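As structure tokens, one chain now follows by itself in the form predicted alone.
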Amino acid sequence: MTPLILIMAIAGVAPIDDAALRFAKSLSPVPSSPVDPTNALESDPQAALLGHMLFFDTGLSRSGETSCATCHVPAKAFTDGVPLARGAAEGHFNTPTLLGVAHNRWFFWDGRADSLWSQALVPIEHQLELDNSRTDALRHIASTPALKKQFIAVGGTMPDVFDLERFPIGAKPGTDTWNAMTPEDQNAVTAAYVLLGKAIASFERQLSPGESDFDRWVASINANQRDDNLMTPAALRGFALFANEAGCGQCHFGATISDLEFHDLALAPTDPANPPPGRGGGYAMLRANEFRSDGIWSDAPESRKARRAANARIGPEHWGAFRTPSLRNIALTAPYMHDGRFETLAEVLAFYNTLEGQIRRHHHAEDVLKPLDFSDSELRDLEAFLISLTGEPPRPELCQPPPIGGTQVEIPAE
């Protein structure tokens, strides 16, 4: 035995070995958001500033009550706190933070959309979120003067949406009204509406987890200068445990702590009459996405990002699974789940130990999940660890509404 093995082992600290330090290494530092192509706004800071104003403002929804921050609390690490979103109605998902989710190749816990601005749009004509038009929420933009001024600096000009027999009120695709819009006028709301995702996204691109004291020890190590003095001996034994015995690497790796796709854990549906599809249903949706980023309003659609869409494929395995979420912030962004099943760390991590409950649904079931069989103490060992993943929030300004914008609610702070 080592010397510094040994004095781990009296310490009462797990043995990290050398392939444990290599994934340690692969799990920090968090890189920049990536670029995507199909947004051309996502680097201008008007556009940003843009999206930061709409992000915080209620008059997007038709019951002026709701914004993006109304399920995204800053405080709550861009979540609610709530099994189910709740906009004008409560929703069929949990609501996922928004930290990191630059790095998303898909969106939505099925899905449905493949890149953060389409993802951006969906929430605002959504009957359960927003409930709005694209219509009325280009006309709020226009009647708030901060707001029209802004959006003019990002996109030049906007169709004039106070001729309502040009722009009638709840215009929306499926719609009678939007149907007896000319071809030219869909278009010109269309483009309008676009941007306004494209800044969103702009904005929400900022929303960077924070450094956490699991990167401050990955530093460390790559600095040659391992300090474990920077975790607790419970978070260090807890990461020796999901690096070498958990087996949660196979879908948890990567900088986001993610394999960015989808899994099905086979849990029991809340409804059994109705189990919700996962991806099988969100693939179906992305199809058939109107702002998916090989389409039309894309910015790049012959890129390597669009061609993803395009070639992305569906089967049988895909029936009842959900995109796995990042581990970082984990902790903060309680409750747990697509549907906001379980409370507490301890509940998700007393699942996976066991795998009770679950449910096969179909013969194509996951075959990498198998019950941890840990200790009750190993598996505090491993909550501790994913503790230490939680990150220092984003800057300040970005978790408030800008000193301009349109019509705001109070943001809660807990």
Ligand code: HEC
Given for the second form:
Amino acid sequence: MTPLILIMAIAGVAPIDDAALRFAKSLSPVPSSPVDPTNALESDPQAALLGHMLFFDTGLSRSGETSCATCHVPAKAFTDGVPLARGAAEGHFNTPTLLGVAHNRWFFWDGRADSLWSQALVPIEHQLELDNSRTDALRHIASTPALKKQFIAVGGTMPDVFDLERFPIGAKPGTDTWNAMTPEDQNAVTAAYVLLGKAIASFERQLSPGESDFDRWVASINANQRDDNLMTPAALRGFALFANEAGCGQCHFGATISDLEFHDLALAPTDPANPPPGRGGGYAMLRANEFRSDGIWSDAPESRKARRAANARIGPEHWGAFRTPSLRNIALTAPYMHDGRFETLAEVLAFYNTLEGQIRRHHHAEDVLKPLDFSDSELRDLEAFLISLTGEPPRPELCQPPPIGGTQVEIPAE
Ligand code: HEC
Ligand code: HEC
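Taking the form predicted alone as the starting point, write out the structure of the form predicted together with heme C.
In what comes next, the whole complex appears, and the chain from above leads the way.
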């Protein structure tokens, strides 16, 4: 034992080996959001402002009572604190954080969207969320002067949605009223709708995880002035476990401490008669998604990103698999797992410790998980490390609706 490691062992701080230090540097700092070529509006500040307005706007819902921020609450790292999200009705999934969301390549727990902008178009029309239709969402914008003005500033073309014969109430794909519309009118509505999604994504892209104690510690290493006082001794020991013995880094690595791909942890289904299809079902929905990266509404259908989406394949191991979640700000995003089954981090870690309750639905379930068999104090250390990933909140102005001002635009005469 070298003297330094001896001193650290006596002080109760885990010696952190070179491999773990390299791993630490690969996790931090969080890089800026990657560019999405399929969204030409992504870096347009006018689009970001429109998206910001829409994100907090309950007028986007059919009831007029729900907005994106109802479930993605800024103070809870843009989650809602309940096991299953509740919009127009209770859903089947736990609400994920939006801090760092632009780093994902597949969206939703089952990856049924392949871009941030196409993701945003789902909750607006989803019956368990905002339960609206694209046609009515546009009517809300056309009749709200500040929104209409901003929509036009972004280059949107508003169809004549006040003509209820041509643009009936509730018209969205799958309804008779939508099928009765002319293809030109349908296209005009969808084009304007797509612009809303791209604007919302442009806003969401600014939501980054914020600097945490762990990041400050890694920054000290990068500056060749490693300062272990920037983390608690327990968090440092926990990081060493996370990086080495616990094997968490097989799936939890990269910008958001997620491999961004899908795994089946063989969590017992809450309804054994209806086990969730996970990525298997999400893949089928992605194939059918009219807003795919390689589709006609994409701004770069030939891009590498779009080709990757088009070429994605699944295998039997994807049934029941969910996307590895971000671990950044994890202390703020309880409850946990795709169905919110664990109330606390301690419960998540208790699962990894024993793998109790696992039910393998097929022999393809992940074999990489082995019971950790850690002591209670080791589990507490691991938890302390997870807590050290809590970042500074985003800029305050991103956590509340934007002040709406400026000249009002007149609503066109009907
Ligand atoms: C009723 C609560 C609710 C509302 C309202 C809601 N969301 Fe969500 N959001 C969720 C849940 C639950 C999921 C995960 C669903 C799933 O995976 O199937 C989710 C997933 C997401 C994701 C994907 C995150 C990821 O990591 O894959 C994004 C982005 C998102 N929502 C943004 C929005 C936007 C933008 C709006 C408003 C247009 C919105 N949400 C409205 C509950 C909600
Ligand atoms: C085989 C890949 C894999 C490994 C290894 C792994 N995880 Fe996970 N982790 C996942 C997936 C996938 C989920 C989501 C599972 C679900 O909801 O069905 C998850 C969920 C979590 C969650 C809950 C996140 C949330 O927002 O709900 C935490 C915390 C977590 N993992 C920590 C760890 C720790 C600590 C380790 C090491 C002991 C670890 N994971 C090992 C893939 C992995």
